[in-house]
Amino acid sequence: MNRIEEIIAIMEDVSRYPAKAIRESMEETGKEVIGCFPLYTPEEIVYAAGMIPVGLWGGQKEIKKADKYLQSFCCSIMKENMEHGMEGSYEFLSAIIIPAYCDTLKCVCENWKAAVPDIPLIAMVYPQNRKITAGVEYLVNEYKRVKDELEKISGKKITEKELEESIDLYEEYRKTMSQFVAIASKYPRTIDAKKRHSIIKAAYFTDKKWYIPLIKELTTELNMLPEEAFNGIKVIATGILAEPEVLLDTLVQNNITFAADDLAHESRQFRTGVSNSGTPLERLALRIAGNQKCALLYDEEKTRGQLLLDLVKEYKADGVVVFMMKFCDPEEFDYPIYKKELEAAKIPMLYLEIEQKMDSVEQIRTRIQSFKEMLTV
């Protein structure tokens, strides 16, 4: 096994067994852990408080308890998170942060207090009109409140210096990941769709100071190899996340790889950097103000379609795969708009409606196979 294979294996192990990875990080660092619901939780503030932020993006657990609090038409990520919380899977968390973007997240905030009272909740709201001065000021105040709550949990004040250092670390993370995904597209056999997903996912369950050097090393090792020829299909992935993993297995089996992505779980996390001006909390607020082309952040111009067209052109992709999270209203509202734009540009598109826990994927498997045949005729 060479070094590239070793690093990939490490990342796959982390993403496959997140609880194990989190507990190991807690033991190695002596830090407490804060759970972060999707999508843009201010991890920098958590890290500045001397704690490790971990991503809570659901799973494939059978829903037995969460239905008591969440209706059947709620997003499966939220239902899975609630199920994990009620079953005790999150007992190692010192608190959770839930940013309320949509109706389901707003419901989860209140239901969590009743369903999982032993894990403190820090709720926050991102302003839809986030670009105007009032929106930025509002978000700064929300961040101050999150900071105050974390200080109570950690028992220590968060200094400006600690915030600046944490922001610098996360900027390094974002730049490192941007470099990695750009390089990974040149090695579609070594970094197939499933491996790419696992590598990016591992960041949610580890200390960034441990994760960043490994990704830098992986990128360096890849750069030393000749660019790989690929006779399969390159696509741009868009949506909330590309799971369950059986979908990725099916893509790999059909020789379909991700040239790039517009996934909330992946590149949306690191494609927008932090502003260089203002206080630390203002810089974080301005990052959200500058974040574009995301269904969960208000975008009156609806520029996501152009992003997908640009990615197809830049990476010479053969088409776009839409991973539509069932019952995700913001994503569903965006879809008809960018669908028309892709069709007008004659970009092949595959629409897959997904849930994290799926009884059968045979219909989706057939759709993927048909998509492959359509592009290889």
Second form
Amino acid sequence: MNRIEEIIAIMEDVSRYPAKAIRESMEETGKEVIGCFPLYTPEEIVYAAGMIPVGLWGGQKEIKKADKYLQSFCCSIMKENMEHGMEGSYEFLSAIIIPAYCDTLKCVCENWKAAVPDIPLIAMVYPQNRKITAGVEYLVNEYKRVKDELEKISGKKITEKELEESIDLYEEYRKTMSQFVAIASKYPRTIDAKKRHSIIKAAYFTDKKWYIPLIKELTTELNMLPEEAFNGIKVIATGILAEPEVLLDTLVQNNITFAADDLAHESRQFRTGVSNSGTPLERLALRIAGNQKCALLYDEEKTRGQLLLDLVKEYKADGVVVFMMKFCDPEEFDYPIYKKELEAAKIPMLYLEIEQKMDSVEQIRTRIQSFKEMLTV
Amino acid sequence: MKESKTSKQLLQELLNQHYEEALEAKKSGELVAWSTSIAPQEFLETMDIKVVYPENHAAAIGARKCAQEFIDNSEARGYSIDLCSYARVNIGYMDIKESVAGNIPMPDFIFCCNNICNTVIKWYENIAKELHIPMILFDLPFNHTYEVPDHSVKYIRGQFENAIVQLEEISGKKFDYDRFKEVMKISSETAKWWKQASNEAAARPSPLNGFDLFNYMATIVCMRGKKEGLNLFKLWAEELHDKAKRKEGPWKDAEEKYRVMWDGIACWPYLSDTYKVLKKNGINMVTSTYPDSWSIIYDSNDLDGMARAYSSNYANRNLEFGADNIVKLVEDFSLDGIIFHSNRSCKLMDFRQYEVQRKVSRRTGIPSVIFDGDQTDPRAFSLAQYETRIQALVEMMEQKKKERANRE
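Coords for the form predicted together with the partner chain, given the form predicted alone:
Entire complex below, previous chain first.
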């Protein structure tokens, strides 16, 4: 096994067994762990508090308890998170942060108080009018609140210096990831759609100080290899997240690879950096203000279609794959708008309606095969 | 002698006038806005900008049983069947532009306030994009705390100030602060009378047939900042008050046997079906969580108070408030039961319903049922299921009555 394979195997292991990876991180670092619900939470503040933020993006559990709180037409990530919380699989968390980006998140946050009373909740709201002064101030105040809550849990004050250092670390993470995905697109066989997903996902369950050097090493090692010839189909993936993994298997089997992504779970996390001016919390707030083209952040110009067109062009992609998380209102509202724009530009599009746990993926398999056939004719 | 009009007659006249004026304004080149239903209309009224409310219009289309055509149109363009049906109807209407339920002019800009849900942000973004028009957004953060926090008030106030600048730019007119003060006063007064009128239903029997709340709701949405609106709700409150004094119940031909609350929006396409099943069983819907959302009351010229009032509607409040609010309604309106509408369109209302139901049940002991429906999509409701659930509610309420009688 060469070093590239080794690092990929480590990342796959972390992604496949998140609880194990988190417990190992806790043991190695002696740090407490804070759960972070989708989509964006101030991980920098958590890290500055001397704790490890971990991402909670659902799972594959059969829903038995969450139905007590949520109707059937609720997005599967939120149902899974409720289920995991109620089942006790998050018991190692010192607290969780739930941001209210959408109506479902608002409700899940409220239900959490009753459903999982043992895990302290830090509720927060990100402003939608985030570019105006009042919006930036509001977010800074929300961050202060989160900071206070975290200090209560850890029992110690977070210093400005710790915040600055944490922001630097996260900037490094974002740069490292941006470089990785850019390089990875040149090695579609070594870094196929599924491996790419696992590598990016592993960041959610580990200490960034452990994770970043490995990704840097992986990127460097890849960069030393000659670019890989690829006769398959290169696509841009868009949506909340690209799961269940069996779909990625099907894509790989059909020789379809991700040239780049616009997934909330992946590139949307790291494609926007912090601002260089202001206090640490202002820098973080301005990062959100500058964050565009996400379905969960107000965008009156609806620039997502243009982003997808730009990505297609930049990466010479053959088409766009839409991972539509069923019952996700924000994503479902964006779709008709960018669909029209992609169709006008004659960009082939594959629409996959997904839930995290799917009883049958046969229909989707067929759709992926037809998409491939359509593009290889 | 000129005979004075009843509030019901006035209601219809005002609604007709509201739509006619907007269509007329559009024809003569004046600005028209589309607004969400609980937005700070004070700013638009001050600028004398005509407004129509897509939610009102979609509800009217639903009630005229012609929503399907519009829903089909938007779904054909990629709008998911799982999205809010008001949005699907409205987006379909933007293309079809013709309905037997009445027409509305296309907007010159969009006025959106997310105190009712975040879905409206996405829906209105799409309108703004499709029509290439500006959008003014009021982002009223969801209140995870019981009360509206001070930093939210400050943020909302900042957005009010920002919106004034945006409105001045869009209209090319100066914002008249004296007029604004007056509109604020009228709006609060109207809201007080609206609340007063709905509170009259606390009398036993209730002088109000609660489904009338749904009819009058269209007017509190669009007439809150106008003197005509104020007069209408004052008249309605007085009519109900007189009726209560005369001990008149909701119906001439039937007695009020049970008093219930309705949680959520009406099923507009089945308004009369849902009503008839209740009436047949002697059930009067005397109150609802939803109409109180327009009780937006604050002191004139108090922007902070206005910010707080707009963020205090139950949809934007935490679950604890939601439960307390219903417990209070149970007491104030002497309720026998609760009907929860699990409305496929409204995730924000639905996804707290189960826990609210449990909390209210524990604290009050009164029975309740949940039925599946939708505000405008006719496909998401089954009359048979609704009847069965109401029947179950009647049995539980009857049981409770017997238990009470035995104790006394």
